[in-house]
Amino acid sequence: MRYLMMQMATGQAPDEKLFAEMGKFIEEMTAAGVLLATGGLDPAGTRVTSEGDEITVTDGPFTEAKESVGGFALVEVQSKEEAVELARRFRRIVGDGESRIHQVFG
């Protein structure tokens, strides 16, 4: 099962200690064959909407910084519980904030 794990933006830049701890966590998940992709996201983004035949493209930002996605990890695990455990470990490293997990279908 694949899960998309998203880190909600905090507006705070990570320090060197956090980079080091996150680097170890990423290396461990990569070595275990769990981590498929990871990265940070542009907080502004671009919105594409459609209504009938009209397509509208609008540059962001659109929401409060705390509501935008700041980064992601795509993992492949055996169960939702395993994905939740990875998210728990991630939260222990980065501290206060919010992560979201969505199963990827297909």
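Positions refer to the first chain, counted from 1. If you're wondering where the values come from, they're calculated on a predicted model, not measured in any experiment. If you superpose the two forms and keep the largest set of C-alpha atoms that fall within 1.5 Å, you have the rigid core. Compared with the form predicted together with the partner chain:
Comparing the forms between these two forms, the C-alpha position of I55 differs by 2 angstroms or more, with the core used for superposition. A37 shows a C-alpha shift below 2 Å between these two forms [criterion: core-superposed Cα displacement of 2 Å]. T46 is among the residues whose C-alpha shifts by 2 Å or more between these two forms once the rigid core is aligned.
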Given for the second form:
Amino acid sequence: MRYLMMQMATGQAPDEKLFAEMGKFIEEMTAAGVLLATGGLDPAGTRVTSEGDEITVTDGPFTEAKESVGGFALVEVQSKEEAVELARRFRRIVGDGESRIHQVFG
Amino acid sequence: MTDVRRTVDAVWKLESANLVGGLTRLVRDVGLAEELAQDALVAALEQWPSSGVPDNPAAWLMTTAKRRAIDHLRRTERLERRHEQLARELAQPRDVEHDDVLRLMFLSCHPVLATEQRVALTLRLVGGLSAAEIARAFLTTEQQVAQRIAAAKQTLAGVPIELPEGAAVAERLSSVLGVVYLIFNEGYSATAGDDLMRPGLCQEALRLGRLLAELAPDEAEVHGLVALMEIQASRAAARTGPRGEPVQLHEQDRGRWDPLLIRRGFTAMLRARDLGGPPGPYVLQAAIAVCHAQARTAADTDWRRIAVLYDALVRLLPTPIVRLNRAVAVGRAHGPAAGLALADELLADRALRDYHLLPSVRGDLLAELGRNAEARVEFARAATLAKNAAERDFLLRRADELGPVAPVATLGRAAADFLARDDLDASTLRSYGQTLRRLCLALGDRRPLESLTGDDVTGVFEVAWGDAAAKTWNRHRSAVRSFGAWAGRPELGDGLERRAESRSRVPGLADDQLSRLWTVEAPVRERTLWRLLHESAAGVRPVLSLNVEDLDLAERRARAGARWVTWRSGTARLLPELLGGRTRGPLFLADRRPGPARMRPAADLCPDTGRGRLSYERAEYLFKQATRALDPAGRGFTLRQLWSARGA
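Having seen the form predicted alone, I'd like the form predicted together with the partner chain now, please.
Following is the full complex, with the preceding chain placed first.
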């Protein structure tokens, strides 16, 4: 089963220590054979909306920063509990904030 | 409670390899290490529901397991100062060494173990799967898996746990890679059952491969294997159609191939290529997979390049399967006639005798050449041989697509009618049945009887019984002649010469074969039996009939019925280990207790363990398996040869 783990942006830039710990965590997940892909996301982003025939493209940043995704990891594990366990470890590293886990179908 | 149970399961799955690997280094016994890890798991299940899941569950499990290790060592006093050292290490929060898991993989894939033991143990120790999960994946019973694992751990008890060095690394690594790929293949092309794939196994193999790529990053073949598995796995969704039928590579919807896995495969391939050196078998197979993945449509496939890669692969790995795949590639690159010529060469290979893909490939090539009637017979034959329901249906449909069935008498029908006669006694019927079943399997039971020639029959005989004893050959020969006479085709058996049934003595083993035999890694029971047979002048049966209480260890002799069996130092050295403190019962014990349905006389059972006496057949089989590599003909030796080598 694949799960997409997304962490919501906090608006704070990560410091060097966090970078190092994240690097170690990613290495660990890679070595465990569960991490398929990972990346950080530009907090600004671009919004594309459609209404009827009208398509609107708006460049960020947007006001509700907490709703935007700061990074993601795609993991392949045998159960939801494993994904949750990985998320738990991740949260312990990054401190306060929020992550979301979605199972990826297909 | 259930939530904690599931969290514990998840932690176990992620951490068991580290845990068991680290403990193995500390206690130097993989069986004990796993027991300790399991104990810690049980403790977690007991404590976490009330205390809550600890912040770092992995470290908690490791600490708990180490405490138990110290208790255990203190209790058994096996190693005096070992527990003090352990106690010191206990102070460090987490000390999984980089090599722990790698060492564990080398151990669980150790060449002293039988292949199915390696697979079970790897999934158990490195994959963290339970015996029930492994049994489900391999369609066997939990008990059987548990036995395999127990036997494997017992064998490993005396094996040093150090990582191999120098030239041994490549050899041992190839055993590890072989096991991982075997697991992958079992998942990818489920050999039996109703499903074509068991995704859980594929995923587990991929996980093991990715893990190995981090542990042994400098080995090109590791990355080759990972690339191969990633790319093959990328096609998983496209491999089956709506009805669960297999979709062949060139007919797959490439839009359903997983681009992420393909990209990961390419990346692994680049890592392999960057390491340089001549490409090994996995790198070559991965290169072939890359060729397929790079083609945007099936028609774009660079078959010439694939054929060249197969030429190289066949030199490294001349297995029948690789040769068969090469025939397919050559068929695409240079036309069906060229492919068919290569496929036909394989008809005489007994390894492919019952392999459904050979007739299936020949069916494809024949159909391309417009030889539909022959293709039809081949597909029907492939369907008979296929063990997988989805595949069988698919092959039958392919046969049916090649035009209507002409109302002809088929081999299968004729054989059934022949055997349905009521003037044959049971044993003749059984014997004839064997012969005709083999003919039907090899030639296809839809094969029109009319088209059958004496050469066809002779060919089947050569492959099936070419090296069988003269007696066996003659028995099958008379069955065919009887069938031919009955069917009005007496010429079918014409190509079969009657073989002289001589009573010549089997040549004993040569000196160099003997000296190599003594270095074969085998369980102590086998080694003792072989030594004893060689050193005594007694036959196999008297030796197998020995009981522990018959032995006179000091005089190096034992009474077997009316005569004495005597031995020399080789046996004397091994006997105490084999006995292991037993004082009664059969000397050579079978691996297990006999099932309730097949009770045996009390004299053939070990009074302590309930295990049965080792049978001649089993002992012979094991010896044959063990000596395959020593026999130039590749068949393995018989115990009689060992015994008669004595005078040589």
